[in-house]
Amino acid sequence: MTTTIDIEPLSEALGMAVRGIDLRETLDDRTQDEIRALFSKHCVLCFPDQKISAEDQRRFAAMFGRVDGAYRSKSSGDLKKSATRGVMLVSNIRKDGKPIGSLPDGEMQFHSDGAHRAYPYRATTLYGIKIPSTGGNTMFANLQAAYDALSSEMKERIETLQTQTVYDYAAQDRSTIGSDPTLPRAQHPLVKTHQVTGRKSLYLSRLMTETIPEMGHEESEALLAELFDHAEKPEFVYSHKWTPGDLVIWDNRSTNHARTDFPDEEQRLLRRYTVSDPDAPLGN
């Protein structure tokens, strides 16, 4: 039997809420195809009111590519030995004074998961478990709409440019970017073409894009600042206020995301799986 789903826009900028599906169940092929089509078109999908295990989340993520399965010691903290393989906890909860997961506190500027890799993550799934009473929203910026709104002169100027992207695990803003030459880096086209839809988007972020190698430092910084400000305009951004049971998946090829601050004294716990291109070499 084919599942009947209900959809509703999350915002004018991007995104769709998808209801009528229990992700504890294996979805039929037609429903999976419909969800993948919605994902490619709308960039962000939210499945509210889910009661899923880590394995359910892994199975869902596998609909979109190769599920990331490697342990990351800084991500799993004291739970490294007991956590299900592939699970990354995003949490400010501490055990014996140490975070149990990753990215624990405070605001984070816009970025794209895996942009520091030669083969960035195709998608990210995040499942809300414990949510603070205020703050801790995830904001999504539509980089396709941002590209479309550029002037023809700017589109021509940036069409063939490359960016260098860096990942600093401890960074939550741009203030320390470029300070450590040993951090992982990768170069990517500033204008990315989506492999499914063929739509063009900007591919840069305030937190991770370090420089445009073809340009001098001042020219690079000036152009990047202009494009950062443009990509983060309110008309391109949706702010997701989490509710426990939300499963959200977003397309790292066409969106950036950021996090708003939240009270230190309140707990925040989400579970993350990333999805890579099946053709990408393992570890890249």
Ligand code: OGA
Given for the second form:
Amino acid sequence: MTTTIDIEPLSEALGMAVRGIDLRETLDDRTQDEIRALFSKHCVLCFPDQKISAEDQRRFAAMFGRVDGAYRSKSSGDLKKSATRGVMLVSNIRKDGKPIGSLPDGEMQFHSDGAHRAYPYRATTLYGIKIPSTGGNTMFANLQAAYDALSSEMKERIETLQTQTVYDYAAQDRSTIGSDPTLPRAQHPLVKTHQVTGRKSLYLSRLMTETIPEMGHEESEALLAELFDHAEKPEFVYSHKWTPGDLVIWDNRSTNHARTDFPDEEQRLLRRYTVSDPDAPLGN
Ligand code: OGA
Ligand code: MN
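Starting from the form predicted alone, produce the coordinates for the form predicted together with this ligand.
Entire complex below, previous chain first.
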């Protein structure tokens, strides 16, 4: 039996809502191919009204590459053992005074997951469980559209540049990034070509791109500031207002994402699995 899926754009910038699929079930090959094609083309997919377990989410994530797991240090112990490998909670909830989640609370600036690694996460899946009444949206920026919209002079200027990226666990914004020389860092081309679609995109973000090492500090900051502002223009951005039961997957190769602030006194809880290239070294 094959499934008929129903799709609807999430915004003009990027994204598709995909309905008519129950992700508790194993999907037939044709449907899986169709979903992978939609993902590469539209960069963000949202599957609303899903009632999935961690294992269902892990199986879904595995359609897109190698699910990250064995080497993740902060896994939750609360879920069933087989499914916990690689699961991560994104939450402001504290249990016995300790955060149950692994990312900072509140607002987060634009970034791309795993940009501090030599082999960044290909994709991230996030499943909405508890959502505050207001705020806590995840914003997605289309870095392919942002690249396409650059002037030809700018495209030429940045074509061969490399960036240095950093992951500062505690940073929610750029003002403090990079203060610690021992933080995980990597180098990446500023312009990347997508493995599947061959489209070019900017690969940089306000929260994680530290410098353009071949430039002096001032020149690097000025160029980065111009490109950050460009990549965050409203025409490239979709702001996702979560509903519990949304399963969202985004492509870290072609998008950045950010989080809007939300009230501290309200609970927010999402479940996350990331996916890597199957040939990426483990725990890079
Ligand atoms: C993430 C992330 C944003 C959010 O899980 O990598 O950035 O809205 N989440 O919680
Ligand atoms: Mn993130």
